[in-house]
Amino acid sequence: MQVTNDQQAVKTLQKLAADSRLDLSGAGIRRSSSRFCLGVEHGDYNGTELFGVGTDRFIWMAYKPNGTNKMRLFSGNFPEDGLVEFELGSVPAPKSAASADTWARFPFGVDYILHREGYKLTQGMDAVLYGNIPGGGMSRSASLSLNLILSVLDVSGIEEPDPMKIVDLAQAVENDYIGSPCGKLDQIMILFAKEGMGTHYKPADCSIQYVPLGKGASDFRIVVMDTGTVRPGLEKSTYKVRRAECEELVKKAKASRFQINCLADIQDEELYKKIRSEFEKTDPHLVSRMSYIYKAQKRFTQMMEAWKQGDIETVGKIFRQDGIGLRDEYVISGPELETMCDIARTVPGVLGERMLGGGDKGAAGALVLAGDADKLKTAVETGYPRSRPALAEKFAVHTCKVVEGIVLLKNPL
């Protein structure tokens, strides 16, 4: 099943209605986008400023209130789940056995997270689901957590106010329900992006900024690489390690009384090279996790500036400079993921490349020239089963524009 855009999409949807016999005329479509996160990777857990933007990979969810107290729903992409199907407020207990390798965990986490936090669910809802967005790299189960909330709060008439309570609910959906270590950077920049503009969070003030890419810029296109590893889940992989690692590098020095909470207060050169002198004979490897964050964000500043002033060749090659640092300093990447930035480096046209997401598995990403994406999906297809022959029949070329993050089609199913 190959669904690219809006109109294959509700033709799938209506097709998966029908088979899963749920009356689904007139429901209302909500389609929630992928995310392509340029600066700071991982940053979000270490309290950085983020940067990013909404990419045209999407999950498209048909629902309407069934006028009972009963979720249904049925995923296209999971159909071997059947029906998944309980009444609100009734699901099973958090991080359960009974739902962790289905993905009706993500709905029985939002009923589960909703009512925790005392929101009023009057009105049970069908839906059918279907996305197409790659299963490691580019923040799928974000992406469905949102659809999820916006449109079980709407078919209940709930209207949330504050969009960063959206985010908030939908990180306790993977953090508390789910057991995933996840920060906000996928939320924030699946919820809040939009067409064409960069998305700038700022963690002091919990601030948003659109920043448009600057007149001149060069067209360029997104390129996401998938390995065609099964990615483990953020819970099983390095992902909850390097967390864990920054958390323990803080407290060190905290305790050493440096006046830090987390690990994006060391902007300072001079305070930076004290913790790393103090720690880098017992702590090499925290003081490498440290060193990582310290100067992606020195480059996140430039990098910035950059896509401002239209320079997206400089931000492509930040973005290579961030992914080095992500795989010798952070070391989160994995074996695949560099294959395909190795193949994507030979490629002229290509300005940056690197892995994506929680590490180890997934996807790796590039920023390339328009005219050159056809020449490096090419080059992947060529080189990477070579080099991989396990997964040629698995891994797959995404080539990306940037979009709006959450969208209500117009035209109900």
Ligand code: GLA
Second form
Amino acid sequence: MQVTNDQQAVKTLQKLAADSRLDLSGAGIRRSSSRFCLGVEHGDYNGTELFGVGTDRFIWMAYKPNGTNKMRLFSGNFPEDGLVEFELGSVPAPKSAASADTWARFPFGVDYILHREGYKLTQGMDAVLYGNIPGGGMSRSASLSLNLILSVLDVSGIEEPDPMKIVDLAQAVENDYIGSPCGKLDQIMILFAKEGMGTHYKPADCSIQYVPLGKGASDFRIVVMDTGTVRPGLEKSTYKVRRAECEELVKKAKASRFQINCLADIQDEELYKKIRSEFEKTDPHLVSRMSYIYKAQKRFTQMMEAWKQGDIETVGKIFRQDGIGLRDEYVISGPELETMCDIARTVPGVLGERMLGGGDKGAAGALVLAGDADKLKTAVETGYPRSRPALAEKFAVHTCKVVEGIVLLKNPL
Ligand code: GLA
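Can you switch from the form predicted alone and show the form predicted together with the named molecule instead?
Following is the full complex, with the preceding chain placed first.
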């Protein structure tokens, strides 16, 4: 069964509980969303402001304390991994080969990080989970980490820490246990997401502001075009290289007495030009990464204004320009992602399109007038299998709404 809403998810969880012989009657159900970044993509680890929304592809988890010190979890997405079972505080070492290829690395990582950070987990938990978030571009891993952290704390009766602390914990699960060099974008955009709102994060003071889409906006949809490719972990992809390049340029610029701590600090045009001329001969590729971040920050300000005005056409245009920058200056897109963008660009009603998230593979996204979302779907369904026949059975088009990030369903299982 294709699971697209809460009722279907509940049925699926009931079946998973029965199949895995876990007594989950009366268990709470936590739903965590995916996210869509409107800017600055690849800005989080460069220190820029961020803006994004929660989208309606989810992970649902039914969970309940089990009166022991054991965790027992079963994922309907990875049934081949079987029942994941371990004692609290007793998980494989971080980044160990034993857990590299199983989804169990997430509950292991949550246990590891919560213990490391001094949380006293006193209760084991039984849980079944199921998700419909495609991999690569919509933050499935952050959604899972957050869902697990909140549920594990809940069964031990631990009061939820400050939301930014939860963000840090979820990032630590990925950075320190799994070994993925991700930033904080995904966790922030999911944890704070509110229905119908954009979330604006400012790193200077770690503040969050909700920005409703201004009046007069044309009704629009967010469309995620999953290329059907599998993106390996960020630690094995171009992402890691780009992070290192950005850090390298900051280091070199500092050594040349420019006063910056991250690429986001380069906002002044004079400063930008000086750094560019200093390094464009020796390190043209690093200058190109800087150019993307510099220009994307400028566009970000315009995009925020357009969002507040309800000028979704301008938001779309900027999204498209960001995509070109990500492709040509940041060089983080991939051939299949660009095939999706090329198709989307030809469809009237598509306001903008670009690669999403970590890069190389995974999903591209588009902003499209609501009345034209079906046209985009048809165009992709026709064009993509022709260009990429090997992926004809694997790609998918998801038309998404802007939703709440974390929800406890009203009725237990
Ligand atoms: C991935 C990472 C995020 C962010 C995006 C790019 O999703 O997990 O931290 O860097 O890529 O914007």
